[in-house]
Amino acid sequence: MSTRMFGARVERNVDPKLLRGEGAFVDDIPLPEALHVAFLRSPHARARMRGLDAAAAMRHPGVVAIYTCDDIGALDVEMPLLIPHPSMTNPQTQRPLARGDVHYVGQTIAMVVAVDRYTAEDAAAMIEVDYDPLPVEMDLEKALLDGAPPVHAAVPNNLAAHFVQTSGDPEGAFRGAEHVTRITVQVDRSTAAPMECRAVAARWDAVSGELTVWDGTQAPISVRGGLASVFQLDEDKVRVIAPDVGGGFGQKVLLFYPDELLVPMAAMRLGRPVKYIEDRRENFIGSSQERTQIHTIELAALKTGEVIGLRDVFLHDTGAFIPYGIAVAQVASTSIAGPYRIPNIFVEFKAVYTPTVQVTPYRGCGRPQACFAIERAMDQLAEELGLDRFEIRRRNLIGENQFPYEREGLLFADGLKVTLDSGQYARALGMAAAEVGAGDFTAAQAKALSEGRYLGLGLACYVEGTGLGPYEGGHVKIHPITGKVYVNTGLSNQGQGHDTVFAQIVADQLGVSPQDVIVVEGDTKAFDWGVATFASRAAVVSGNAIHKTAITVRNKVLQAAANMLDVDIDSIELRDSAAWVKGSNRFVPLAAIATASNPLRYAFNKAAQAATQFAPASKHDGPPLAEGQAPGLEATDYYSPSQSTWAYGVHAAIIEVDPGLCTVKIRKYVCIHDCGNMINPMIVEGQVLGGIAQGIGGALYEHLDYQPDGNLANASLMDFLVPYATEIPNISILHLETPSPLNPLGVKGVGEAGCIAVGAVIASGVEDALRSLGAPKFHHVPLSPDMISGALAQAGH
């Protein structure tokens, strides 16, 4: 029997080709006499414009062309409205070159395309804009107050969207609650900053029609599908192509942005390559960002501890415009109460336009907003009923034998009912309690205490719907002259370790190692059906149409065999890349099968002559394939989830302030994580641990300040602030594993986990070492040391 590849520790098949520096990334791509972008942006968030001359950049050597408004014939429209949904009255999407007035700094006015990057920014540099100055409201409470300035000036009050949900009976427990909690907490805007910031090449062969885009983007087949009606050309003349991808975490999933609709235009137009590579400070002032959004939760309990009843209501900063609908505050609405028993939910939200980067998912996408408004609320809850704050949380959790668990009347952002479908909820929380050692951390407390240390124990539990469809697809095909195994879906990779975890799934079933598994994705050439990489959905989705489309294939592949070995398919086994019969030495490599299974009339090597119409084994009383026979070893397959699938976990740390400098130590950090089986437990734990140093960014560094004026003062990696490896502690992440029963391989998403409940972790954390002192709640996150040095000259100290 060969090795069961699926929960192995396989290392990552794309590693060695990225650490011996030969990866493609966009601007690796080779594109002869290609021409290059920069663009001209508002430096105003709102702004009206009276005129723009580009007439000295126009004659600047090197300018090939200049694009405004008015030269993009029909691009000049506003771009897609992504997710639409009633909720929004008064959806308002970006035009890839502004027209009229701008709406936030960084808005991109003019194209600039030269013979070089340095050429076109001169130029740029070199547009005349006569801009009249429109007054901003940055504050999104205000943003709703009657009178605010408009970041649109047929949009009412700013509100973009306004969305209720109700589960239970919420009013009737609030009348029956023996008592009540209530915070507000805010989660401030963050940025992806991937490392690889977005880029975008386009070439057209005008002789064939056919355009091809390499583009960092998390969709590409979206992005092919787009372009291809924005250009009126059939799918089939547009590839589109996502190389290599350095991160995207959210914010290479959106389309269109400008560049991606004006570098193929430049280059249908001007009949040569043309590419745009964003630059750090682009990144920060033009693509997408998230977060922000303030809570104010209620939670109706009894004196036992259990909440029989929550309202929150909230605020969603939505940006200057709201391209991806409402997905962000959706999923934060119906995260809202966690892994807990809550019958009863009322669930509000008003999506706010301020004159700021539009707002798109960034990794965690609402649930770390609300995983910090419930855990807050459920610390609060237990220190005013006197409960230790594990118990208070085991009171609530979802048992074991309440699973599926629906919330009735919450949709989730697929459009499908919140039904928590598997888990160990209470374990999880134990095992968190006994690793981080809770039992013995009060005696540690008091003992750091009375040596002038401040310890505190910080705590969270959260939940990640996974999986979302609508669908992905597979086709696997094994090579009639090497073997190896050729594996296609829709998605595109950005350092996931997609190509060896659908490895894995393939070498279970067709007995190869997971390294003679090709993974090509990414290429609307190899693989044109399907949705894009986003919601921690690649292994759900792709994962089980790859595995469906397997079991076809390993099918093929034994009834083949057994009639080229004459025995019977029961008496088949694959291993080591070969049908062996069981218990002898006879076998038949699976290159052979495939060859075999291609009826030929040219015999191109030995192999292939067993394939030719007077080789013996070539039938001679019927046609060679059979009527719905197809040639060769392959298929094709699709999943479509039922509904979503539901991750969860319990985060615990000790943390360590120092009051005089308002410092944060994390002295240990415990993660419990169950994302159903494992395909790769090394990859699952890199998941996990990238994203928990990402929620630390955000729980403690990563703030995106935006000024009075709109201007964003630390659009640089020099001011916004991201933890080093220094700042990252040896985390202890140990796994459950309870199955999906939605879906064959059990498997749920992984890929926003790490960084949900961070955030509230710290917080707890920091509260408790600072309680001696009276120091209030903190119920903001990121918590910098001024917060920290406020809060305890609040308490007097």
Second form
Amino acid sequence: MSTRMFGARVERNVDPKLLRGEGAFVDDIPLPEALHVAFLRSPHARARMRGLDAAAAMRHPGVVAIYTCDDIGALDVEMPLLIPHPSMTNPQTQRPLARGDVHYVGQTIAMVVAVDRYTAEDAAAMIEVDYDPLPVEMDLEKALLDGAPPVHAAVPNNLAAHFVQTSGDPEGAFRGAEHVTRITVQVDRSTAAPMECRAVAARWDAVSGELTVWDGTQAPISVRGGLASVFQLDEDKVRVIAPDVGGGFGQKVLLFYPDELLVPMAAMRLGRPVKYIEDRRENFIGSSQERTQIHTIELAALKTGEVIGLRDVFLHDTGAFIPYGIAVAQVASTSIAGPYRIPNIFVEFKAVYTPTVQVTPYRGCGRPQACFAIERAMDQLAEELGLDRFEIRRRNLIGENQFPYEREGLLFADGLKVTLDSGQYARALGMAAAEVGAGDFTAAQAKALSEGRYLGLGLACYVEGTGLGPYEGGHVKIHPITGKVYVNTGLSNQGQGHDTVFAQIVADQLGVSPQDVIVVEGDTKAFDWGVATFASRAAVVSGNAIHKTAITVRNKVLQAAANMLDVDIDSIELRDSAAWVKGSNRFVPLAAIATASNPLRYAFNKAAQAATQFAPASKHDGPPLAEGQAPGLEATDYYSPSQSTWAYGVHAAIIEVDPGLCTVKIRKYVCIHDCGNMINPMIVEGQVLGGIAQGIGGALYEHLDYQPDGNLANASLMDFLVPYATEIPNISILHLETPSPLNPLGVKGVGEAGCIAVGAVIASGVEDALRSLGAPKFHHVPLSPDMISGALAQAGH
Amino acid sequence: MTRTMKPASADRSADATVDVALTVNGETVRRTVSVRMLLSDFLRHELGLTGTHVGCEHGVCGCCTVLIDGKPGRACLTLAAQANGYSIRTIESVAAADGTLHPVQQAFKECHGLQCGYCTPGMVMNIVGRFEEPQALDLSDDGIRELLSGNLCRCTGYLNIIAAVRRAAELLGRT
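Complement to the form predicted on its own: the form predicted together with its partner chain:
The complete assembly is shown below, putting the previous chain first.
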């Protein structure tokens, strides 16, 4: 291979397996004699449990064990607070099985283990619990008031965290403002809804003392560490495998879900494999959610439209527990100024406990909310100052010559000062205006109106801090017999195509085809140093680690090949899975170099025999393996980013609203996107498209409908409206590639990008479409038909 | 951890059972199963054909789509007992015996029509079933959206799947 693979639209290595139905998701792993788990879950949002009677359930044929908090020994403790932060007072995390009180509908109370899931569910329904229901307050603002029913008796006013950050002199900016605009916006609770719900299976091998856990997690290494600690096993005796995982979007990264601890416990106690396959209802009432925030944002501006100050005060709903700390709210608060210079910023948030499923990052992690707030505020400022919406943004965007652009005083989720590293923001905005047809739109809108059709143009800009540290590693090894390259890293994959993009990176260094690079991750026995897949970080952090490692192996290959071919190292080139003497037909295959680099070389095959015909791969005196030398062609290295690298983009759309039916149709959707150098544009576009589709869900359809009593009214895919193909319009994606100056590959993350701006774009477009009817503003997503109906009624229609 | 005594494996559910005989991917299959066993569980756990995925168990997501006497149907809303006497085809039957991808599968690969791959077998079975029907398919954008409207995908945003359907039509000579 002499063609550069980095940047090519390489089809994915993993696809044939998945397309043939040969994927191995957790519930596909054959585990003979496995037992199955069902949980008894709380039907109350808040209640005190006076008693629990599992006797009848235990007698039910096929039931093997039932565990309550009294039966799980050392596991009956609060689970970890993953990211402590001084802004939290008395942070609350969940116990694997409720003790005393329950705090949300769906909280796990007892675990039934039975011969099959059907039987386990029957038995769970037979457990009698005597509940004493307690009052609840579901409204975020009212929950903070004195006297509101507490989610936790020990936490007054349901205040989970309170945090203020300031950059520059916001008070001075507001004093010097010529115009101030102020809006309140809200984004509602949603959920990742991966197509595969969560799943955990465990097998305890009493002979070897090894615990193997298959977990559809985004963070197998961390799960391994936690399990080893909880069960007091050597880390080497615990193997956690995240096999094929059917989508994650953040929901599968929490440490721990109760089942992740209890299923391995049961497997160890019962001496049989145990599996828990979450069903869809459980995914709705038991697995993490996100999004609800209410922002009141003020912009201090000059008459020119230049924004000189920003004040944002918001409430963040953290659910009943706060295991991830303030991560979501912190990301929102530090992303609030978007791609704009805005030198003076005040951000304050309160995180509030509500008796609902815990909130942890879901694709976007606070950014969609921040983007919605700032972009809706920019629209309003433009209108009040009589400026075009593109123009007001143009006047505020950070210029290309202003990078790195620091926001002194704002600490991002990595604990470092927000520093936007690079971009061509104004160019992206210009491209979006051109692609969506902004220049002709006023005329098109007027013409449509004359025909009784209501068209609007929506737009929004966003930024995304990506590639969060602290580090990831890479291991690269060329195998002697096949010459194939094995690559490991400490991530897991939920569909992002790691196996292909990492292969492309390695292929370029070693002169092999990406199809001959086998990437194995998601298995602590394959590689067990690393963090996890989240925060749009895989390509940036693991990608660069693997790149560095591949260069080391490349240098070993070059040196060995030069020795074997008896030429100068500079005259070697690598292509077509071999090392060639430049300008000649002399070559040695990688397999032979790998064979020759191992002092022990049995002649397993002809290639191994052939390797002996060359000069030795290593020139040294003394024993076969020189001091300090390792056998083979192999290396391990790590990459630790200095800070997050910031991707960005501009979205614009033409929206049509039917004021009679109050329906919204997206007539055109445009995305200008920059994630630095693209390793595989096909995969980048796939990530962006998927994100936009999720964004459209969040903008128009997806709303978890918690009732005043805390029950979730739409805990099914029948009622929680995930878009089908019929809801997703054609989308035009244009790329910019501004290399990140922060890492060797010049890449930025892309996983979350697509979803961030969509809510703001849709609301902006609907508002524009109904402007002529004098309808009020749209400051709340998902933007439902009844909101449009209400707005039109308010405007007298 | 001390070694625990292996429990007697006599533990059984109290479910009534029923004998079923059906054809799965061309082979005759006879089993005695619980009367309430879902066809999806039967295929996956009795037969080990785990390519049929389960995404919601209430018939909305389409991950479990199989062909029941040639027509796309939900394996999660069908009892194994109901499938008695029917012919079922699953994703495992679609590629050639040597693993060569079916044109619909090939089109998904070329068009990046899958990411995590969980919804994919259901998508493919639905599309394969529709292409096997004699009548012409509406291959306009909206027509393909309608064709896909029984299957959820959370990763791709569908556009590459729409492209894959069109590409499959080319490969199958059905344009």
